[in-house]
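Only one chain is given next, in structure tokens, and it is the form predicted on its own.
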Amino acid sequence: MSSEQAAQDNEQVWDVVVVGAGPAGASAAHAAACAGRRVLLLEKAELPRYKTCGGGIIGPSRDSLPPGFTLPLRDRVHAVTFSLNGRLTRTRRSKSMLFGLINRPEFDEGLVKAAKDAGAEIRTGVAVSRVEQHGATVPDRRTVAVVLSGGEVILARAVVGADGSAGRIGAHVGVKLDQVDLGLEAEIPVPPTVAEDWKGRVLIDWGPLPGSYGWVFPKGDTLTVGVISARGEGAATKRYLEDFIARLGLAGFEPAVSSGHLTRCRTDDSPLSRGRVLVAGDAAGLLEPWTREGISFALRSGRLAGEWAARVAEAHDAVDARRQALNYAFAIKAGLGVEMSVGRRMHAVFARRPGLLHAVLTGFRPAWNAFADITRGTTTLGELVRSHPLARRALDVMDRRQAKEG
């Protein structure tokens, strides 16, 4: 083969190509282009595109956020009305921000943006059915084929799956989900007299079903309303939303958008990567499992995703590609992968006992500070428990009251 020949072949293979554009896609394609790859971020849907989400800007998502990137806030909250079932509801307040809210769509066009700035270039409106890593489409070792549903055939050096958890690339990894649990949502515009007050504060009501909550989240004109439970309660979980909003008072007001979706975690023992295809975000089963924030998670597994994606591409044998990618394995494990387990020790013991959790929280000032300093930023769930003896005692006593009551 000629120099020539060579320099064309290698001009089609991408360094890195990157499935789906939500916050871990764009993330890790603006961590791959800053560190010098090629790179292609594929998304089947046009942009902007609306998702199911909270939209809820924690600390450790403002602090994974690309250099320069401008949050579009719809809302700044300072204070918080927790509620159980609709009864014992009380407000804290605080006089600094405690997280801000977003539109999905907006936060999104944003990421990817930041992403193509930094060299990465973009598709839309393409689906990929299938990667491939070994077979005729395969030219060498060394590349993996991402196969589009119209049969068009793109090479990469390294791929990042992050195309949500029923995605193609999740399911080539082999990816092992352990909770799975419906969310309902209502997008619901409301009057200025209604926005006012809602203005600053959202609503957290713990549900009526075992591990259920609900949220009422202000973005100007608009209240994000809605609630979760585990997966198998559809009819309880609809209904939980349809009494959460009527008992609010915003029965009257016609959603302008109502959806749907389910949120599904990992194992402990699932993988993180197939060869030289990485996962990342949802198509990883990374998000806590108590709260379910998944915004923090998608943005930095999707960054760490980009940069070890991006030693991956360069690797020039298997063993190498293997050493980088459990490199990154172990980069989520021992920090995502920690407060995802703190995050289910939490869960099993708010679903049943979602009474002293809301005690806890609006009774007992330490536990109030201890959960601003998460939404802030200032600390995570994960690293509260290591630090603080008297939290890890508090868990402890849980989890062992939990084990004689099971």
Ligand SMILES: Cc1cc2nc3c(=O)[nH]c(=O)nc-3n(C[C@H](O)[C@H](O)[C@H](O)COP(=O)(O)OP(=O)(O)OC[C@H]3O[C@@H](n4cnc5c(N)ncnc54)[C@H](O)[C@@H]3O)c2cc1C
Second form
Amino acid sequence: MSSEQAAQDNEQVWDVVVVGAGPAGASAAHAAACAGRRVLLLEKAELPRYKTCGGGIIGPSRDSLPPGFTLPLRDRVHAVTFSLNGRLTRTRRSKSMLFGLINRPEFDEGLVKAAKDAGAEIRTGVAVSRVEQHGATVPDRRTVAVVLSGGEVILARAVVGADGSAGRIGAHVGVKLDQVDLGLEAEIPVPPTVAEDWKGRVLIDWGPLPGSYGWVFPKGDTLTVGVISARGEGAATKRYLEDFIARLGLAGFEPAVSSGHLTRCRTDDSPLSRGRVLVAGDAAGLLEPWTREGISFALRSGRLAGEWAARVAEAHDAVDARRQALNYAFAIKAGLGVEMSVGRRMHAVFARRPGLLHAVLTGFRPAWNAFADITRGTTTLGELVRSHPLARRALDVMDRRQAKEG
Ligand SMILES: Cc1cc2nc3c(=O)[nH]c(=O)nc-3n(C[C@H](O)[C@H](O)[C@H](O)COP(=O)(O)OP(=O)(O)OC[C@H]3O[C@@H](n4cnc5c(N)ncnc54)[C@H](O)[C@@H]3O)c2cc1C
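Switching from the form predicted on its own: structure of the form predicted together with the ligand?
Next comes the full complex, and the chain you just saw is listed first.
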């Protein structure tokens, strides 16, 4: 092959191809582009696209945004009303902002723009059907073939799968799951008097199904009302949402959008890469198992995946590629992995004793302060349990009690 031909072929191989332009994919593309790599971000929808999501932006999400990114906040939360399946309602307030609320279409579009500004190329309206690391589509061992649904093949030195909870790349990597939930949501436009009542305040309702909860997140003239529960209880989850909406006096307002989406949490030993392909965000099952908060997990894992994919792209052989991919896995396990394991324990306690959690949060000020600190981002669930002997002991006691009860 002439050197001219080699250079031409090289031109056609992207350093990093990112699949999916949600927060994980946009962050990965941004990070890899900032590292100086040629990056292509592929998205099956046209942007802006709708995503079923409460749009709650907690401190760690704010801290993981690209430099200079302006959050398109629809509201700032200063109060939380807690209820236990509609009963024992209690509101807690905070002078400083707890967390922010955004609409996903504009938030995600902003993140994609940041990736583009950093140098990534974006293609929308293209669905990836599979990736191949061996076989006829792959010219050499340093290349991954990304096959689009129409048959077009795109070549890359490294791939980041950020195609969400129903994506394809997680299956290629062999992601293993231990908790799958169904979230149902309605975007409900409301008149100004109703909107005023909710301004700056969210509602969290611990639900009737094990591990379920509901929320009202105000976004100006629209309320995002949703519930989440274990998958497999579809009819009961739907009923919970209907009852929840009726109880709040919102049944008379026609939702502008009603939708559902799965959330998935990885097992502790689930792979985060295979060969030159890394996974991030929902595609990797990276999500806080108790609250199902996933935007900060997507932003943080996306950024790490982009940074390590930039190194995988430079790897000259399979051993080096594997070393870089393992570094990504270590970084995830040391940070988000620890948070997930505490979240898993919290979820197990909450699923059995929602009343206890409700009583502690509404009646015991240090618990409310901890909740507020976590949402503000001054601490994480993992840090809290590590640094507060009382929190650690309480969780240990609950774990033991649960083990005894079988
Ligand atoms: C009901 C509900 C409420 C939630 N509320 C919150 C909340 O308030 N706060 C919070 O932090 N988290 C929340 N989450 C979780 C959060 O929405 C997700 O964790 C987050 O969207 C994950 O981001 P992601 O980039 O990994 O995936 P996604 O946001 O799902 O993005 C994946 C992208 O990949 C694209 N894609 C999929 N397949 C392909 C393909 N084959 N080819 C090309 N592109 C593809 C999709 O179109 C999509 O744009 C909620 C989840 C649910 C279900």
